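Only one chain is shown below, in structure tokens, and it's the form predicted alone.
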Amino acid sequence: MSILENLQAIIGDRAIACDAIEGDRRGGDFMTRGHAPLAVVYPTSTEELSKVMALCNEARQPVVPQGGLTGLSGGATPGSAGMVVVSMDRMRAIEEIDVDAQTITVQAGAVLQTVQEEADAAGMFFPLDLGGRGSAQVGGLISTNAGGNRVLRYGMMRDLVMGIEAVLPDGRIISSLNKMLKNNTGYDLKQLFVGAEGTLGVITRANLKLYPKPASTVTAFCGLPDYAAALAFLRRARSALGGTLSAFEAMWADFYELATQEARRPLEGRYPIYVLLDALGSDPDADAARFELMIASAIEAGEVEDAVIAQSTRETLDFWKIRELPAEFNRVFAPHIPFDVSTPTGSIGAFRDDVDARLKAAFPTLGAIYFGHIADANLHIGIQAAHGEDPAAVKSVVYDTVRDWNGSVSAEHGIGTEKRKYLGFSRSPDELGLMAAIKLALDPNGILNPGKVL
């Protein structure tokens, strides 16, 4: 029998051959295109997936796990013809919310926005947030160690995962599900799968960390004279707001001008750099007063030249809509080449100037905009290559600069296929060798998401 017939013998009509429509949908993620898969499998349980993986491993059949297809690095893209896609679309259950343990247990196909809403309904808060919240699935978020807008306070996905259940390439089920904050029992096996981009196992369930729901949100949009002022403002905000400071987003002028072409401008003046910051607290009156005092002191010190504080939830959402412009890049800034890099926070301003100068010297007609989570040492670079610029040459300029600054070629979007050739710019040969050894130990036949990361 064919591989499709064998898969259908396990899960019936939830193993399907790819028609043209499904092949187009499953052949790429948000930014990259690959090949239409041979078949798509929709398991509904860990046990079904275990049987699927055991069959594919025995047949040496390559398998690509897919979640919400919101990735930007090709991590869920079939890299060649004849691959089988495992979709988690039918494993979306929210299984349990434990208020005492402050955890939520979900299947890997649960969508981020659903997790946020279910936590909220239980009086709790799941802090991870990003523009693809309505599509991104938990399994993919864990597999790419997603970051987003609140890393400053709550950490990346790695910091929010308490436990994981996964299926190994040979079908074995590994359960490291855990709701205990203290559990010091040898190797932390769940961390093998965080950031591994589906190359070591397919995540099926997870225990995620919850927090008490904030009682207040205070948000401001500020115009600043330069990056040095942004650093001083960040130090002031951290000192004055303490643990309530939840986001500190920087946008250079070109980003702001593009983002406000179709949105209301919070600030009418023109400034070299803009900062959007959030504080989440427990005392609405005291939090608002402390926030306003901090902004006023920053203006008095010359760190901030103008600022507006949101007076409603609607205004807060309007501020964040500007920062979430990247979701529209394929429409308003195409053809688009995205970069997601990091250098230490104190170096980002000078690094940005260096890479901008190198890009303009090599490609005078190139469009480049800069933004990011600078408190998390993360700079995003958006490139519009509208005049025939070679994407590979553009990438070489950016990643060469990252290497020269001892930075990371991927801050939060993962490696996938798009950054695989540049991984050695940020990792040593010994580190890459250890990664390869782990891959070989868990997937000796090389069937799981081949060609990704390594």
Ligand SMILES: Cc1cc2nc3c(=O)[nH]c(=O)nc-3n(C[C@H](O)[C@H](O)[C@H](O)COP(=O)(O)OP(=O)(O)OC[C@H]3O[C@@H](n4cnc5c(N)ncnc54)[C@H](O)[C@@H]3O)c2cc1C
The other form holds:
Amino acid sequence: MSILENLQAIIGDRAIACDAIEGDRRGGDFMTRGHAPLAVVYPTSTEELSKVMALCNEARQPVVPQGGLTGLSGGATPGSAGMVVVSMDRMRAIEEIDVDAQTITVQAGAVLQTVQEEADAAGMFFPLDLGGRGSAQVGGLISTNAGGNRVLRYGMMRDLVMGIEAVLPDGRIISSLNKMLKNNTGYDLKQLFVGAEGTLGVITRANLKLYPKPASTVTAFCGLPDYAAALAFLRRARSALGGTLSAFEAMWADFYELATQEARRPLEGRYPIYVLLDALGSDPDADAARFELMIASAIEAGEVEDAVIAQSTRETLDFWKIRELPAEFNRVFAPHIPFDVSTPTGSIGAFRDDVDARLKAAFPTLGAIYFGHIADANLHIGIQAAHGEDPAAVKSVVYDTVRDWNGSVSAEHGIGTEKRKYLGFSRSPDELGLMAAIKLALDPNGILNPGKVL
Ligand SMILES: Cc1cc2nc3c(=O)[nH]c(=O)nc-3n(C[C@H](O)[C@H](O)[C@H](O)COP(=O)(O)OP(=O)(O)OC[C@H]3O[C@@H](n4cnc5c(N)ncnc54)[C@H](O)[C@@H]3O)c2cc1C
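With the form predicted alone in hand, show me what the form predicted together with the ligand looks like.
Below: every chain and molecule of the assembly, starting with the one above.
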């Protein structure tokens, strides 16, 4: 029997051969293209997936886990022909919301926006948020340790995962589901799967942390004279807003100009740097007054040259639409090469100037725009290589600069295939050796997501 027939013997018509359309959809993620898979499997339970994995392991059949396919590093892209894709699209259940434990228990295929909405309906708040919210699944978010817009207050996905259930490459089910904040019973196995990009196991369920629902959101869009002012403004906002500061997004001028070609400009003047900031609080009147005072004092100190505070939810969404331009990059900034690097917050301005100078020296016609979650030490670089520039040469310039600054080649999108060559710029040989040993221990036959990360 063929591998497909064997899979169908386990889960019937939820193992399908790929036709041209499905093969095209499943052959790549948001940024990369690979190979159409041999077959796609849609398990509906952990037990079913366990049988699928045991069969594939026995047959030495390579398997690629896929979530919402919004990844930006090639982690979910089949790297060669003949692979089996495991899709979590039929495991989307929201199983439980526990208001006392402040947790939500979900299947790994649950979509981020659904988790946010279900938490909201229960009077709670799931804080992780990013542009791919309408498609990205919990399993994918955990596997890439996704960050997004509210990391400075609530942390990355790693900080929001309390428990995980996963199926190992040989079919064993590891249940580290857990709703207890304090649980010091040996190695924290769930963390092995966070950021592993589907190379150590397929995540099937998770307990995620919830927070009290904020009663107020105050948002401002500001124009600043330089990066030093952005740092001073960040320090001020952190201390003056008493822990309610939830987003602090920097956008350099070229990003703002591109983003406002199709959107309303919140600020008419032109500034070297723009900052979009959000504070989520519990007392609408007091929160708004404190926020306004903080902005006024930043203007007085010369950190901010102009600012507008959103007066409605519509206006808040309009401000955020500018920051969410990257979702449109494939349309308005193609062909596009994305970077998500990090250096410590204090040095991002100088790092950005250095990388920009090196890029312009090497590729005078290249388009480069800069933006990022600077409070999280995360700078995004968007490159438009529209004049035949070699992507590999562009990557070398950026990652060489990251290495010179002792930074990280991936702040939040992961390594996948796109940054594999550069992982050694940010991790030592001993660290890489330990990662390889862990991979070998969990996946001795190398069937799960081969060619990714390591
Ligand atoms: C418009 C846009 C904006 C974005 N903004 C941000 C941002 O601000 N911050 C940020 O961090 N990221 C951002 N991202 C990328 C982000 O990494 C992904 O959105 C998300 O984390 C991946 O989820 P997914 O379900 O789409 O996973 P996929 O793309 O399907 O897969 C991603 C990786 O996870 C693995 N995987 C998927 N499901 C499972 C599972 N159940 N078990 C094991 N492995 C699995 C895959 O094998 C792959 O390696 C953005 C993406 C887009 C398109």
